[in-house]
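This document opens with one chain alone, in structure tokens, the form predicted alone.
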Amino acid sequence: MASLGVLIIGAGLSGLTAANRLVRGLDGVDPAQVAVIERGLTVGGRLATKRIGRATLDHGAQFFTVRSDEFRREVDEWLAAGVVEEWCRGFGEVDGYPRYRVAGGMNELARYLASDLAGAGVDVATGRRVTAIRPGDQGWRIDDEEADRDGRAGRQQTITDVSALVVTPPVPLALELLEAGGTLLTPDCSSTLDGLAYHRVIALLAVLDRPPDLPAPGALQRPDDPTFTFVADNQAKGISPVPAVTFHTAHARSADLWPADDDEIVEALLPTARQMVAPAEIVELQIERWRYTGPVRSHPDPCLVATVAGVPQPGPLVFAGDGFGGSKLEGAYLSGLAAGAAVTAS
């Protein structure tokens, strides 16, 4: 592949933002000279949905919040496509401000907004591991290889001629890419992006064989409990035919337990989920490991344009994503609109 206008390398809702804004804003930019890739089976990062037998469970991102006038219009039409719906205005107590769930699971969005960029001819590819970023002298030159569903590394590549790139993987990934490919940042840019460090969380998946006893609307949020912090029952939640119970571990348990494998985590976690439950009684089981959920402290500004240090720079580099002007999926939102944003205005 050459002479590429723009990559946006992650599918997760900051790059796919990224690739809209890119090629509908007033300055748009040719859909053919836009892609996304991603080195998932499945575009979303942490829009997840998992199906275990008929069960239909958010695993990641379980719903989300609406606060600036850019994501509202932006929600607002998602909402009259039928794409998203609100859930709730409160776990536990009723505070006025909507949660919002996604029609068939969290990962539908993701799947909706990518199949909108393909419409409108914007390649999105998945399956595609980027190894390597380096500069070249007529663009940006990126190594990538497929992988198939056991992680198995296929065909390699080379993208060259890259005009502007978007990263939207996790800093320390995206940084390891660059690392890679002998590419040096500045100091002030090292610096400020080697200190972004990210939480980790265990997901519990829980299929069970009658509703759970959790109060409506299905869920408690519980940021100061030392095992669960958020629990969901997705079939009250109006994703799933049969209950199951979505169990997100607090950080610093999950940090303590990251080390041992499922079976341990099971062990450790399984009494208190089964409490919580009861009477229900669990009949499969899953764990989700999420190494980077968000970030512990955000940079402050919603998306970082980088600069190389030692050559000629041949483009824009944008480091957009979770890491970036907040954690919550609003932010992810602002971060893919202020890359897309900063490309064009480069």
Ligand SMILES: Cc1cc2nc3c(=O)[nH]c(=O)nc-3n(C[C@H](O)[C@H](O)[C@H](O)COP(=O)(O)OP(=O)(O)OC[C@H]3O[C@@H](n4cnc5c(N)ncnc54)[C@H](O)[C@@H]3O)c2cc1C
Second form
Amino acid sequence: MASLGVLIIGAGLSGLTAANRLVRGLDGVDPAQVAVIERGLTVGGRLATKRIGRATLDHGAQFFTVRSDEFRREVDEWLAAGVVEEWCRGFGEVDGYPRYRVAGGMNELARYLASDLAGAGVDVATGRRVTAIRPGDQGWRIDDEEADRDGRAGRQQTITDVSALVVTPPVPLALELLEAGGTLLTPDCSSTLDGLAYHRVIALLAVLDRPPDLPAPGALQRPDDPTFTFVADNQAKGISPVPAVTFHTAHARSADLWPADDDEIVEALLPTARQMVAPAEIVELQIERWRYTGPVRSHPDPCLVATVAGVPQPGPLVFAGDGFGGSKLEGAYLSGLAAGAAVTAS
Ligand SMILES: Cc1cc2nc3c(=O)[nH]c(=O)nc-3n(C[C@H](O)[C@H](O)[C@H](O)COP(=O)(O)OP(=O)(O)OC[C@H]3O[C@@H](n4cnc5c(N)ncnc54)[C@H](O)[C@@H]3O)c2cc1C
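What's the form predicted together with the named molecule like, now that we've got the form predicted alone?
What follows is the whole complex; the chain from before opens it.
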């Protein structure tokens, strides 16, 4: 395959933001020289929305908050474009801080950003899983294969002569790609990246026969609850035409249940879920497992410019995503911005 300027692996919020920063920054790169490659059949990563029959459920990120000026400016544009809306100012207790939802479901934000990039001339390719990263003489060499809905591998390709690489999958997955290519990092970089661990979350997605009796705004946030830390009715949230509840299981409980099969997980969690939505009945139930929900502790910097060991560095290699800087969607956004800036600065 043809050579390329900057390749961004992952079309979650950080990858899409890095691409946007690269082509729209003052030091803008030619959009034809920037590409994003995503293993999923759609963009978004943990900005995930699922349909079950007539129901629509956000099953990854549920909402976001804004703390920094940079993110504020971007969110103001999304609000003006009608992509994002204020959902509420607290769950149970109103504390005055806006929580934002995405019109139509969280994944719509990623689609909006990706179609904007495509309109600017950036190639955003989905259904292509990177399998190995290795240094070449003229730049990075990236192996990838087509991935279908069930993750089955298809045609394999190699992208050569990539002058800069931004890697946004959760860090343990990103390191597997380097290992597969036999690419070694300096001991400093390796030990920093090896230390990044992520929480797991098991999500229950339940379609109901009538609205549940949850307090306004139709959601509960309970960080200390041992079973479900976040419970939201997607109909009350305004994204589903029928009542459909997302239950996020607490980190510790998710880790305990992780090795169990789906039937055992349902047996363990269903009684509590039923109680919470009663008298409504659950008419359909699905489980989603999130192996990498968010970092246990983020790296202090918003991105990491890594150095390879043993061979000449073929170009910048930037690690980004919510494992760097701050966690959550705002952290992913700021990390993407920093990664784009790091590439143009190098
Ligand atoms: C259950 C859950 C609840 C959450 N709740 C909230 C919340 O309420 N508020 C909030 O702010 N945040 C929340 N988060 C966290 C938030 O979703 C993340 O911080 C953010 O979406 C991370 O974005 P990212 O771009 O760093 O990573 P991701 O979204 O994970 O993007 C990385 C992308 O890389 C792709 N990829 C991986 N491997 C490869 C490969 N080999 N080849 C090509 N592509 C690859 C993935 O498919 C993915 O699309 C939640 C997350 C989960 C899972």
